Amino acid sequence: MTEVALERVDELRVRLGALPRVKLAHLPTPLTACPRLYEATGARVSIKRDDCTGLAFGGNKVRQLEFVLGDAIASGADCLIQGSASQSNHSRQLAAAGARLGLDVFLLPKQDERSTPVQGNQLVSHLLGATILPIGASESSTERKRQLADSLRAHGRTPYVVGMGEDRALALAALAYVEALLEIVEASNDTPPDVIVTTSQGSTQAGLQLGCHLLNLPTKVIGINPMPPDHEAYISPAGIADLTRSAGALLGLPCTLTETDIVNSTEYVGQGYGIPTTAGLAAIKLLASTEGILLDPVYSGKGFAGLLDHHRTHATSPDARLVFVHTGGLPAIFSYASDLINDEQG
């Protein structure tokens, strides 16, 4: 990296440090080389272990919630709201953060095909003391969250809503991955990787993208989206570019990224969100058997399948350095036991 870029690293740390924040995650997370995976595939991959952020099985949302809930507390919030799929990683990590910070958490999980029996992320959310208010599988999570927020305000509470549909919270979440990008660069001896791949429908990729942009790095960021464009939580490449600009504004720094700068693929979704794919299950088994690192079938398994496919099909140089940002999601594997076992037996 140039001397100017190194100076900008220090500047970014100062700007990030000036924002309201709470302490939740074990940071920095490791950047782990994968030599046995390299022997098996020829892909020179290091994994940014954000599955090791520490709070209630970890994950990328723990890192993000440091900024999001710092803002919530600064705004006077006394409770938190999230709504998503029954096996939502975000909901589980929010429930843990609320327990740590003494904030009531209201979750609106959809009654989908993974709702029963209660296990995985949903079980953990129950144990963490969140108030669970299930909604129908076809209902709008965004609208139901806003209705609940209105009801809580009418009863004298001060709710803070996170997740889909909440632009400020999503931009704050992106800032966490500007910091993660700084960690990746520093752990690489100030030599940026050639490619960073992560499973992301928005904030995680936006933060990595913004960090590369602000440091003027040549690193290519690839997002593997776990959901199709008709999903309520889907954010388009244009929307991700909007997030980079919003997050840049929160730092007081201009960002000129546009839709054409964003690579976010829905090619690896398969039949739909939350439905395992053959390639994703194979990627889970490969990384587990070569490096002892677990992925999940909903997010990181599909993302890692995308990384392996990119390496195979895009004429990646044998010496290219790839980083995979592991966003966690491990409790969900228990609700997908039959898929994983059947795949192994097949």
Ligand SMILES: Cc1ncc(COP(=O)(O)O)c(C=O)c1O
Given for the second form:
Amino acid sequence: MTEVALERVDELRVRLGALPRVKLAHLPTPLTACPRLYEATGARVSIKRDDCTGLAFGGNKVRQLEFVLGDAIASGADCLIQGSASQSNHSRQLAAAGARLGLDVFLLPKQDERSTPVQGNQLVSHLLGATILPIGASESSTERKRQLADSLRAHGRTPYVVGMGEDRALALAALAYVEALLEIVEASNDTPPDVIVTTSQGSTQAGLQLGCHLLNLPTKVIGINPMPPDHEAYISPAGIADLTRSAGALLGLPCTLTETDIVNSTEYVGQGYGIPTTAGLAAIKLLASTEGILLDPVYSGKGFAGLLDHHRTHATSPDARLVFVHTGGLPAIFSYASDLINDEQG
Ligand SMILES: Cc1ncc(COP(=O)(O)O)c(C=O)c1O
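Same protein, different state: after the form predicted on its own, show the form predicted in complex with the ligand.
What follows is the entire complex, opening with the chain shown before.
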């Protein structure tokens, strides 16, 4: 890296440091080399271990919630609302953050095929003391979150809503991944990777992409989306580009990325959000058996399958230095035991 770029790293750190923030995560997370995976596949992969952010099983949201909840507290919030799939990692991490910060957390999980038995993320959210108010599988989470916020306001509370449909929270979440990008660059001895792959439906990719843009890096960012375009929480490449610009504005820095700069693939979704794929399950087993690192079937397993496919098709050079940003999701494996074991038997 040039000296100018290193100055830019410092400048970004100062700008990030000026924003309201709470301390929740173990940072920086490690960037781990994968020598046995290299022997098995020829792919030079390092893994950014954001599955190890530390709070109640960790994951990307713990890092993001440092900025999101810094904003919530600065705006006077006294309770938090999130609604999503029953196995939502975001909900679990929000429940943990609320417990840590002394803020009531209301969760609106969908009554979907993973609701019972209470397992994985949902079990952990129960233990963390969140108020859990299930909604129908076909109801709109965005709508129900807003209705609950209105009713809490009518009772004198000050709710802060996160997740899908909440543009400010999504842009603040992206800022956390500008910082993750700085950590990756620093841990790579100032030689940025050729390609960064991660599972993302929005904020994580937007932040990594904005960081590369602001540092003027040649690094290519590839998002593997766990959701098909007709899912309520799907964000299109144009929407991800919007997030990069809103997050840039929060830092006081213009960002000129547009839809055509964003590579976000729905190719690895398979039959749908939350439904395991053969390639995802194979990726989980490969990384577990070569490096002792776990992935989950909903997010990171599909993302890693995308990375391996990218390597196989040599979309860049076969020697490309790849970084996989591991966004976590691990408690979900317990509610997918039968898929994981059937796959092993088959
Ligand atoms: C494990 C995991 N990976 C990735 C994501 C997507 O994160 P983002 O919306 O910031 O792209 C989520 C969202 O809940 C997640 O739980």
